[in-house]
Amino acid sequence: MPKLDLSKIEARGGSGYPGKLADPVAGRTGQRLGDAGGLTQFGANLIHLEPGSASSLRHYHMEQDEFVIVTAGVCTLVDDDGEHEMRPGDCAAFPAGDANGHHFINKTNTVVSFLVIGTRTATETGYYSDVDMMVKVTNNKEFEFTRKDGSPLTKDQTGEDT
């Protein structure tokens, strides 16, 4: 089994979220470990959160399972049941179709890292718990963000013309 050299795997930042909705994740970067290792059936990403940053907007997946294990630092899992402190070795699992919106935030002064493992499906639909937004991922991996009813997002929601 080939050993991956983390120092040679690019840490990418940024988000596909439209406009101001991307602001909470500005301090998030991720290393695509599964891609680097040639995996095709599931994704494995090492996520790093700068102080004050979030992993995503609170969301849930309709088609993809998601599993997280904290590897460094202390972060806070926020889900429908509240806030849960997560330390190295702590795990969380989010089954596909479970409408428990979740994300991780870094409330500390040091970088937090965690491994996310998830199902790869040809398409996906995700919903955002705290904003009126849905995402559909197409076969060619394009993201389409709309309101939960499928209508276009508004400038008021994103801060940009849509």
Given for the second form:
Number of protein chains: 2
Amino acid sequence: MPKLDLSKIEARGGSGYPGKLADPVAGRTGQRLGDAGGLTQFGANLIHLEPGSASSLRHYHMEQDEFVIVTAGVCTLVDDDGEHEMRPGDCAAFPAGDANGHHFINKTNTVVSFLVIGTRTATETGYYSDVDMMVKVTNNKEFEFTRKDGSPLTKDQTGEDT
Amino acid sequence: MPKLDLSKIEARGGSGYPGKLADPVAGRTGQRLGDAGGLTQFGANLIHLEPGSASSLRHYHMEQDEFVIVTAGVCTLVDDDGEHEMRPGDCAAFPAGDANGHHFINKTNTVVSFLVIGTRTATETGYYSDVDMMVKVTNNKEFEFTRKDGSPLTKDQTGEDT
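Can I have the other form now, the form predicted together with a further copy of the same chain, not the form predicted alone?
Below is the whole assembly, all chains and molecules, this chain first.
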């Protein structure tokens, strides 16, 4: 039925970021609410950040609009303009192609949560603001991380042999 | 900037429903948060319902996914299975083409609010569950309401001469 039972939707951790680039998001889990409800056109994910964790590396999308509403705790939005405190009910919008890299971090001592909506597209390109990295997504599921010139990430970046 | 100042985003009333069919939504206003933030791929509207008001006539979409999260008060979701109480943080998903007509009503004495996300498509068809009506949307903005067989709505339905 349309009303979702959030207690029955798994909160998944993990990250596709290579090697130590995933460290900042180790305390992030997400519940795929839209998927659970049968939606395909956009993702609607309820993200939970442990104290000290980030939602992602600071990034922006070229093809996909993104929208966030905070649902619990006090998040800190970081973008090119600095830090912005966001409380439950506060919202932020990130239009596709706007090169203002952003992420959310939890600077408090309790878990914070927010709902993030992102358009689903078959392909996508994302750029990271604080590291020399981009991601290309193909077939709606295959992620390739490289430096911004397309060359492989280095061991210095990932801590791994390439 | 990406963080939205909700106090500066107009809450608009009004409805495109013809004649007296608009009466149930007279106490509804909406803030177009996604539009305010420059998004184009989906709508993100914060809806406020006065006591006794409905979000819409009970309906479903053929082309557009829809997602709702309650942000204030206690809403009642009505669908083909009956009534479902929804409190802040509760979510519901309505996949395109799922013929389970739904709307939200405020059965309490205080304003209730929810965020609704809906895909933007150039065309759309919607069907209403409790009245003999459908809507065709063209060019992302032109709404035509008719009976489900395509014939004009009647004076009995709208209270207006057709």
